[in-house]
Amino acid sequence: MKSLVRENDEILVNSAPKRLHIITFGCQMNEYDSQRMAQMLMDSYRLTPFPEEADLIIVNTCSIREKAEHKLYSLLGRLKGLKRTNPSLKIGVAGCVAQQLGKDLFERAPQVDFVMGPQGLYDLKRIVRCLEKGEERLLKTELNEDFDIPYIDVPLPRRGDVRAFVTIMQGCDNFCTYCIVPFVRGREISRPVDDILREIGSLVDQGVKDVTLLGQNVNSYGKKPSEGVDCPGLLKEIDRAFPGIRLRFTTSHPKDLSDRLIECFGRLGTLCEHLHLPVQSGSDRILKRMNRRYSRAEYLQKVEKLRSACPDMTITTDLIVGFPGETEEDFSQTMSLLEKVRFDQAFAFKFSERPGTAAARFPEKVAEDVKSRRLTKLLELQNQIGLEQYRRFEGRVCQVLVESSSREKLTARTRENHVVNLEGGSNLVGRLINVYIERACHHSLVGRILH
């Protein structure tokens, strides 16, 4: 759970007397959506890190993992006390859980004033105006296939950010059997190239130097015939327009990782040597049950092509253990895949049923203690592999982008997406500097600035 504004952040102050507090659960896409909401309301609301100060609180939710509803209702229970103290306080729920629960949220949590899904957030200004006029229980959860993502022409809600996210598409057409995204985010919608370039240009003008393109299946960008430019084409347009930035994208589906897209690594100067490529399982039988539409061999072939095109490529992944029907043999194939690919990082989770998905109806459930045992075993192996992968940077000189500072401690990032901890002054934030990597930790590097 994240608040959009932290206590020590510099906040854009305007003359508006009202205050906005946003609480974000989940992925980078949700963080981006929370930023969009703050931007849309900047002319009338100032961000505050303190919920007790707020006139408007928005909870931006994620339904990918289990207990999402429980976490939401627990939080809303705490916010109910704030509303008793301040009856004029307005509370809204946005995001995927809002889309999933809809009007039922009003029954379970009567302190909620509005509910809006991922498409509905672009109607936020109208919703807030209606609330200010006395309207109650406003609902915006329609999902339209012909929806266009609007362009929002306002600056970032916080000064000084070095990194930023830019959504290039949302929704998903894949219908993996475990995934609720198509039901709460809708079908795939790509943004116009000009809007994306315009937004990146605005970010660059505000000092952003590292841009991550977002989408539920980002490498299927523009695949519909009417859209004209595909993901490799978009990357080339951005590379031409903004040669001084660092460019990344996430999350990718292996089936849509084309040879043209792989060739962009190593050819485009802006495109960083890192790819998050979720594999989910190393077993062909489980991949088929997941409806992933690639095989273990096809995944390994794509990894080989990536490392051939870009030898310094860092590859990270997502994994699910305990999918319905997963046997010990299936799990052993996932473990052997880890050893073969040697990911720098792997984000692994126990399977959890999401309402409305096909996998929720599958028989052969795996017992919780078995899931836990397998997850522990997998993480132990990946921690060992990850540390070995990080150690290959020891003794190297790397160029890093300094992202933040605190008490003479700097946090920086390599092109390969590794966090580097350094000692240095805050005047280095936003600068590219050369550092000597002294040692590796499990999920970061320790470096020394070269003068």
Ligand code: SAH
Second form
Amino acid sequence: MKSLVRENDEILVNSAPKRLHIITFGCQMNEYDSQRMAQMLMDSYRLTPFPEEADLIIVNTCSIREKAEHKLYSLLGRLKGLKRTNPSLKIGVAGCVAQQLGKDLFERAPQVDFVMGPQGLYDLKRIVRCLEKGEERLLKTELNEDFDIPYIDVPLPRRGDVRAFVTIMQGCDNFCTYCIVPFVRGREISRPVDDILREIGSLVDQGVKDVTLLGQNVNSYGKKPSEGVDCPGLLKEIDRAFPGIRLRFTTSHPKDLSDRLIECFGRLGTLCEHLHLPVQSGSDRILKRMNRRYSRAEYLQKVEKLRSACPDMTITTDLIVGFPGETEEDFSQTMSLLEKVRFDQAFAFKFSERPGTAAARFPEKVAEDVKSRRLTKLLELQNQIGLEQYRRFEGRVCQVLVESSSREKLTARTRENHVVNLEGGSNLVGRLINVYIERACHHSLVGRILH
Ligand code: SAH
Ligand code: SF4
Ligand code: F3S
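For comparison with the form predicted on its own, produce the structure of the form predicted in complex with this ligand.
Complete assembly follows, chain above in first position.
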């Protein structure tokens, strides 16, 4: 759970009289959407990090796992109290839970004034105008297959951001059996190349130097014949137009990771040597039941190809433990895959049953204590591997991009996506500098500036 702006952020100053507080749950696509919402309202609302001084609060929600949904209800409970002290406060729920529950949210949380899904949020200005006229319980949750993602031509809500996200496609057509995303984000829709290039251009003008392209499945970007440019094609166009940036993309589905895309690593100067490639399980039996449409061997082969294109490449992943029917043998296959691939980082989750998905109807549920035990074992192994992987940078000189500073402490990032902590002045923010890596910690490196 994140506020779009924090206390010390330099918020784009405008003279708008009303105040807006946005809270974001979930993935980077939701963070991107929260920024768009702030931008859409920028001429009448200015952002505040404090919910208690807001006239409008928007909660952008995630329904990927049950826990995220629970957190939303406890937050809405707290926000209800604010309505008692400020009766004119309006509360909106956006994002994936909004899409999933629609008008039922008004019953479960009567303090909510409007509900809008991931496509509906582009109608935010009209919704807010209607609320201001006294209309109540506004709902916008249609999902259309031929939706065009609008271009929003307004500066970023925060000044001085060095990194930024650009959504290049929405939705997902894959229907992995555990996953709610295809139901709440709808079918895959790619944005036009020209919009993407224009948006990156505007970010670069605002000082952004590290751009991450976003989508639930970015490597199937432009897959409709009418769209013309595919993911490698898009990367090449961006690389040509903005040779000075660092470029990344996430998330990739292993089945759609083509040789042409792999070849982009090492060949395009802007493309950073990091790929997030969620494997989910190391067992073929479970991968099949998950409808992932690749085998363990195929996944390992792709990793090998990536590493031969780019030997120092960082590969990170997502894993699910306790999927229905997962036996000890299946789990040990996942553990052995971790040892084989040696990910720099892995995000592991206990399987969470999502309403309406195929896996919610699968028998052979795995008991909660078994899931917990497997998760702990997996994290223990990955922590050790991750640290060893990070140690490969000890004693090396790396070029890092400085992202932020706080009291002479800088946070920077390598091309391979490792966070580096070092000492230095705030004048270095936004600059590329060479650092000597002194030591590795869990999930970060400690460096020293080379003069
Ligand atoms: N589009 C991305 C993933 C998006 S969701 C992809 O295909 O890889 C992010 C991660 O949440 C997934 O990779 C998966 O590991 C996890 N996840 C999704 N549904 C889940 C569920 N029902 N229970 C537990 N974890 C889940
Ligand atoms: Fe979910 Fe699978 Fe689509 Fe990823 S590819 S969003 S895990 S259905
Ligand atoms: Fe969550 Fe929706 Fe993203 S379910 S992970 S916010 S696509």
